[in-house]
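Shown here is one chain on its own, the form predicted on its own, set out as structure tokens.
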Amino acid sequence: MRALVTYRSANNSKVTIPESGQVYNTILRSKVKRDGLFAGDWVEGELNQDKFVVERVEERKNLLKRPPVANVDNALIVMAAKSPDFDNYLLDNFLAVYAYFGIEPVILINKIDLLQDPKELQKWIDLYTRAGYKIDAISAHQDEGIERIKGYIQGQISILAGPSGVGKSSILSKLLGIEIKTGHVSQKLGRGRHTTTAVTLYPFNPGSFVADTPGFSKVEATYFIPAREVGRYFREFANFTCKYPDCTHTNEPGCGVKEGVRAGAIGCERFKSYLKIMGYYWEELERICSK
């Protein structure tokens, strides 16, 4: 019998059978225990009375250590307009390590009903759109956009991801009709609290689930991909022809990444992010952004 892992502790776990969407808790044979279990793992066992043998563990496409999630189709990264401040740095790390675990990301853009200034949030529509990633403004709180997000879930296992007090658990209490324990954003610090302590994954309709996760004050590209390779994960970066097949972007002539930041074809910002993630400055970058 096959079932998906939907919830995992480090003592407990329970997984769901998708026919009839029945929940079960776990029993692990000792290979199972040894190799690890996470959520979103497909498993293969057994009935024991009223629990669930796990015998097997099917193959993973992905597995993301933090949270520690398997088999993820697809990431919702919401990131705020303001409390906090929108991160682009922060995002432009998500976008490339999830790139690189292959999974699809959808960004959103979250408490747009606190915006003042609307032309701050299109330039930043504009410029990953254009990069060509999908990106939605949102508001949990006036429920504006919600209907939107079902449509990024349908028949995936995905998660909301971002930093602490975003509104994820908003998001999540919304989309779902339950309520989600939330943190709240501390004045003082522009942060928020993680209140998250368990994965579980959310059955949102036959066949999709979606996670919450921790939140993330900092993430580096670099730490999951090697530096040399990062490049390969800014998707509009692809567009452009370098001189050297194994071109990072920096120093090396001939670069067509560069030529695209001069033509206008790749965003400043974006391209700010690289060089930052690489560790390197290139001082022509301010007066081409500068114009």
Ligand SMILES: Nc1nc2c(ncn2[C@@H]2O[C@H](COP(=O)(O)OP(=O)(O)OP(=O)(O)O)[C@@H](O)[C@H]2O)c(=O)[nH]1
Contents of the next structure:
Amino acid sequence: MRALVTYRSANNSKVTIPESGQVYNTILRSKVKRDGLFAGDWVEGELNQDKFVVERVEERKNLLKRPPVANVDNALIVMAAKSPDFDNYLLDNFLAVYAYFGIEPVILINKIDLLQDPKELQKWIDLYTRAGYKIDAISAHQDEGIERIKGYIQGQISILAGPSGVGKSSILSKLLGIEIKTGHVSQKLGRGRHTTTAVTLYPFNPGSFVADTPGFSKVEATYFIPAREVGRYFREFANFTCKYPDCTHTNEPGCGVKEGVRAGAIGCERFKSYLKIMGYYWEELERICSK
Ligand SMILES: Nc1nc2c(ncn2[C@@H]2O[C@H](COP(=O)(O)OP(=O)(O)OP(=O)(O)O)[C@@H](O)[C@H]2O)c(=O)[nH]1
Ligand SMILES: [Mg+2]
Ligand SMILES: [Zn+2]
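Please could you give me the other form, the form predicted together with the named molecule, since above is the form predicted on its own?
Everything in the complex follows now, all chains and molecules, and the chain you saw is the first one.
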């Protein structure tokens, strides 16, 4: 019998049978215990009275570290329109990192109720739409756009990601119609810092589950992705061909991506983020972008 791990803490786990929605506490075979089990894992096992005995864990498509969630299909990357301020550089790092893990992103700009003029956002919505991303502006407080989110999620396992304080937990609470405290519990136990992480995947669309994650205030693409490869995870760059197939779009001649920037086909803000990640200064950029 196949099941999905929908709850995992240090010493406890639960699985859900996707077809029926039935939830079971588990008993883990020693090999499973030894090799590790994470929320999002697909497992094989059998029912023993009211417990699900986990015998085998299927191979993972990906495994995120903080919090630990396996087989993530979609990330709802949440940014705030205000408090905290929208940070496109941080967003571009998130987008690259999730692409690297094979996770399809949707960008949500929350707290639009705080804007005097919703047009302030239009620049960013246009930029990311042109780059080929799904992006929407919402307000968890005003229940604006929450229903639309359900339509963006196609995969089975999704996470709400983004910096601290942007409203991830608030959005999840609205989506589920229940109060979610937080997906993360941090405790100081004795000497040193001990972090206990319990991860819950909540049922959401039929057959889909979503997890909250704690906020990251900093994500650096090059922490995960070798610098030479970062350009592959800026999806609009793929529309341009460079003289050298391994072009890093910095100092090489015949760079098609730079041509794309010159022609206005690649957004200035996106290329600025890219060069900042690469630690490269291109003097022409100021001039192109001030036009
Ligand atoms: N004005 C406004 N405030 C919001 C909205 N959504 C959330 N907030 C507030 O923003 C603050 C942070 O919300 P959370 O949902 O805890 O944010 P989070 O992203 O889960 O934060 P972390 O768990 O720390 O990563 C809270 O005070 C919320 O009430 C919104 O749509 N509009
Ligand atoms: Mg939260
Ligand atoms: Zn190039």
